[in-house]
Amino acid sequence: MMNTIKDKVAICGIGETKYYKRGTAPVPEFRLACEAIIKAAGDAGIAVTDIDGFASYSNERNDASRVATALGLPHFSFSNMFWGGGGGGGSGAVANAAAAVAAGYAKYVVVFRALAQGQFGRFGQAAPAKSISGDFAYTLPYGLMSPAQMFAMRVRRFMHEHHVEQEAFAAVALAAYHHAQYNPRAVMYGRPLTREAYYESRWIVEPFHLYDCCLENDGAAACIVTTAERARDLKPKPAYLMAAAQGSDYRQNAPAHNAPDYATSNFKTLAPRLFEMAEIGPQDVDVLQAYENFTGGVVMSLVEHGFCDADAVMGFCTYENFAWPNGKLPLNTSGGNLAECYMHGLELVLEAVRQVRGTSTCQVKDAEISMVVSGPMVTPVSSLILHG
């Protein structure tokens, strides 16, 4: 048996600020920030006060020292950053706070994630850059210098090799939307999007349409691990960590598009560390968030965690499998990326501890285990499992 954090730490606080349309935010990207602490501070039943330790993620643009200084912290004993690009790192960032309360070098440790792109830039937008170095300086005299133009490539190779066709994806999209018009938090609520609707959508990079990419968003998310023991004694249910692991497989950094395995998002050596240490299978859970920076990474990583064979895709990634309330797999059951909002996976966290709590919008019939899976075909990747 491993020796693992498994039952040891639990989710006891969310909090998040109003998800805004990318550039709308009325506050600076650091407000908005402290606001989703205070407010999971709040939801834990603590002072804010109490937090001693900072966890985050590649892009967190607010110092954890700083916003230790605007909250008043007395000390803060523990701060942590996770490698890595986009939302890999969204169940890592959990993970790496876990490890510092189950260690003992804090006993509040918050994980949070602050984005208003319109006061910054946009992450789907290639950077202007007067010279160029690294991966980019083989792909972007051809024009491949977007994030839908890169996984784009993942993903057709991943259709051709395993006869997956568009549908499979449009029932990862159509299932967010349906989930977000019971989500008033979400950015699209009560704009509900059709088959028809996603078909005539604009392609942004084949196989993607408009419909198949994620949001970008102004907000801020943030929820506070402590330990088990701890987390017992405060008002909110406890959302225990079962597992989490973090990592990437063999050479997937390896430039420029030359990774031995392309085909993939990841996971494939992640996956099954992660359900050893939460002694599960993936037949066990009984709802997922997983990360959509495109929808074809989604269906992907189903694949990888072992939800269904890749040669199973089309007859096991459709929308009456993915929609709440009668699916057999309720996906993204507070719209995610696609539909409720992009804090970069970070919200996607927050929802699978409601649904452990039994408070979602979309709340899965008793629902026990509730899982993360965070950032498709980067390097490297993260992925949890809570239960009530």
Given for the second form:
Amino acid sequence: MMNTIKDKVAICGIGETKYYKRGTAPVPEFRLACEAIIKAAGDAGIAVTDIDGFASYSNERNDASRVATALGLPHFSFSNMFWGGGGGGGSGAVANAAAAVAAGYAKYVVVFRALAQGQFGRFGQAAPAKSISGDFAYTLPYGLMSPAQMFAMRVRRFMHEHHVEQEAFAAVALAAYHHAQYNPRAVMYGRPLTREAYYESRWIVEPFHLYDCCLENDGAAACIVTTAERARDLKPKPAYLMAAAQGSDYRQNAPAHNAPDYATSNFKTLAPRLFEMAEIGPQDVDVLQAYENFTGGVVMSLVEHGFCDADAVMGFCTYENFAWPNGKLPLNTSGGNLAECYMHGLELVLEAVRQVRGTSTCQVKDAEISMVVSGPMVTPVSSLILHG
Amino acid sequence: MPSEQHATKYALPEGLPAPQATRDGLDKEFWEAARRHQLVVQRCNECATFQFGPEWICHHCRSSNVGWERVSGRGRVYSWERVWHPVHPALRDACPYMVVLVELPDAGNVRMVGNLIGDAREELTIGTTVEVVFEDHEQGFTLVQWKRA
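Given the form predicted on its own above, what does the protein look like in the form predicted together with the partner chain?
Whole complex next, starting from this chain.
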């Protein structure tokens, strides 16, 4: 057996602010970050002052030292930031927190993400610049600028190689919106989506309709990682880390879309390591939270984690299979990035914890093994598996 | 009678970020060659591996003896996307437009991004053969574009 952190570490507390439509948070992003962390400590039943470490991932603008100072933390023992763009580090930040507590660098490491795009500008819009050099000089002058445009190109190629049709992506969006209708925290609560509305929605960039693209929201989310031993003494049911992995496949960052294996979400080398550590297979996963920057990436990441064969996507990626309570693989049961909120995927980790605690608004019956996939198509990416 | 969006002589309206060679000189030759209407790709002088985008060392043999080679400018569509939602003010009236990812069979199948010249609404299939078009801009740069062969 590998020497791993399996079962040695747990998520002991989760917290989030109210999730707001983009630009409508009544308070600044930094304050949202602090509020989510305070709530996570409250959920864990520890004092805020017990937190002594921070782990986050790229694009996090709220400096750990500033947070530690604002919260009046007496011990600041660990800080860590996962490299890479976008949401690839959601699970990786938990993994880094886990490594820190397992190694004894800190006792309670908080993983957090705060976003207030009204304050800082949108992710989906190109920054104004008169000239550009380096890797982006090969793309921006051609109007290939936004994340949707970067990833649509990969997804189109994936569709071509494996005969995947739009309906697989519709299934992801429809399941997310279905689940959000049970979740009062969801920004799209009370806003159901029909298949007709999905297909009639405007194209953003083919093959992505409006509903294939993640939301942009304001809010903050946090979870606290500690040793399994400490977690057992706390009130919430621990969500034990079975496995976590991060990484990237061969030359995935080759500029101007030159990754040798192009039609991929970048989990092909990660997934075997993940399941080896967990000592389970994809068939053992009860419920999955898979990061949706764009629906196509979800489908690719399901394939690469072994949930279905690339050439069997159209049979597996159906609304019926993804929708709680009867689906074979309930997917994004809080509504996820598409319909709960876009917290760069950290909200998916919180939902994975709820599932093993038994407190989701779309609770999968007897869910024991709950998995998160973070950030398809970026580099590096990460995934984790929890059990109750 | 050309429609308003095709009144420009460029594939996309002016006002998008203009490409500039990196200050350290890494891709100076690529942009200067485009200005001369030549398509060049970086190639290792030791192991003959092509690479794009350019790098200081060959990713295959790690030699720093990397040069540039002129290639034919014939390629095939590896992937494509039709953009409907403008994310830059200059593109507000330019949608839809086509972005293609072109692989170059005579340059180790390296890929380049460009626009496909012509009607953006026309159907396009992966594998379609294309050839390079050099789009000279008055500001002093040249874009590498593509048209159906």
